[in-house]
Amino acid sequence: MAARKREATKVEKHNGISWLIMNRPEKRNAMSPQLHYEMDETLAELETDPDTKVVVITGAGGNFSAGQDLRLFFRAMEKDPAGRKRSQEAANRWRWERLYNYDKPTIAMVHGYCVGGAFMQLLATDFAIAAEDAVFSLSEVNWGILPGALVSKVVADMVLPRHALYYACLGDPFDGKEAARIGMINYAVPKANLEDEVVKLAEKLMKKSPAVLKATKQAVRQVRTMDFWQSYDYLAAKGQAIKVGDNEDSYNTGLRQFLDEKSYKPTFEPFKLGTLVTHQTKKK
């Protein structure tokens, strides 16, 4: 099947970072069926793209996303049950099923409005940085519905129950500083510094072993719903699995650089990537 022409999204690639941009600035990046289809397909492409090391999810024109496009996603689909089902499946797949367990690290860069349904992709990404003056709002209660799809679930999982109830039931907006305070994002920065801070985080992530980073972020997510005994077994198996197909041979390379070569301090920095071939050549 031919790749869909991007109309509601765009991709920009720079130095290992792929910026996946919701691109409906005239609608504050409100999410249409077309946008959902494109995001779903593009995330699938970037997950196996060798030039993509980190994916940043953001929006064009000064906003993250104003949530679902009420006219196109809801009203226009009322008499098209098949179309509505397809668009709902695509919307849920990319905003949660793909992003939550994505192979590569993901960062949400939030500026302007982040409203309603956009909380799913916000909370599915591994990391989130926002402008201090970004506007977050679970506004569904104000227009007569509850936070649907998985929004209520993921908000309740991410923050303390009092915070989840307060903002879901009141619908009051809050800024980036408050989002950081309640644990919805990692931190907030002045808008002028936002992109630089995202790049800085992405560059730190790209210095880690890709195999270990992938396993670590997936493990932290999965053990949240396990008991202690399940976690013991899962993490032991996950640790062994890292060694299969790890191009860096991270376990032995890290030990060698720390114990034998004394070339790094793991408390403060990762081991150096790309040294395995040189080491094997020297041994010969």
The other form holds:
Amino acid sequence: MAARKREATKVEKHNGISWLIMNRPEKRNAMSPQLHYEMDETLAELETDPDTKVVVITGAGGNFSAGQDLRLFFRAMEKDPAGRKRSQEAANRWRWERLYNYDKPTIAMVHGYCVGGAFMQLLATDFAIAAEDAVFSLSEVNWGILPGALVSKVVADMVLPRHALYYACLGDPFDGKEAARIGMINYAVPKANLEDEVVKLAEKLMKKSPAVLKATKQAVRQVRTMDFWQSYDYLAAKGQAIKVGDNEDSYNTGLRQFLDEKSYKPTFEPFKLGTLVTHQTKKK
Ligand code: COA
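Alright, leaving the form predicted on its own aside, put up the form predicted together with ligand COA.
Time for the whole complex; same chain goes first.
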């Protein structure tokens, strides 16, 4: 199938980081059906792209996203049930199914507005850093709908119930510092430092074993809804599963570098990648 022409998104790749940018700045990156299709397809591509180690989701023109496009995603689709179904499926797939289960680490970089439906991708990413003056708003109550798709659910899962009810029922805007205080993002930084802070986090993530990092994020997400007995069992199986297809043989490499070579301290830093001792290298 021919690749879709990119009209509402763009991708920039630098040193292992792929910046996936919602790109409708004149509409504050409101999410149209076209934007959803492009985000869905591009995330699928980047997941297996060897040059992509970390994906950053952000928006062009100084804003993250003003949420669903009220004209193109809502009103226009009312008379087009097939288009509505197709675009809803794509919207949910990239903002939740793909990002929540993504093989590679993901970071949301939030500046300017982050409104309504944009909370899905905000909360599905593994990490989120915002500018202190970013403006978050669960605006749905202000224009007559519920925080739909999964927004109510993921907000309720992420923050304490009082915060979830307060911001969903009031629809009041709040800034990056407040988003960090209530646990919606990891931290807020001055706008001038935002990109540098995101790169710093991405670089730390790229120093970890990709196989162990992927399994760790999956494990932390999965055990939330398991009981203790299921968690014991799942984590033991997952621990074994990491070893299959781990190009770094992380467990043995990590032990070797600490116990035999004394070249790092796991309390403070990861073992060095790319030093696998294979049967072949041993023989030389
Ligand atoms: N859907 C459709 N169009 C949107 C939009 C949205 N969610 N958000 C912004 N736009 C459009 C505006 O209609 C305007 O289009 P126009 O230039 O053709 O008139 C353009 O983007 C710029 O928006 P404007 O309101 O003039 O910019 P602003 O910087 O003064 O305000 C917001 C920005 C985000 C505060 C304001 O546009 C807003 O409240 N948008 C709605 C956000 C929302 O409730 N989203 C929830 C959807 S689930």
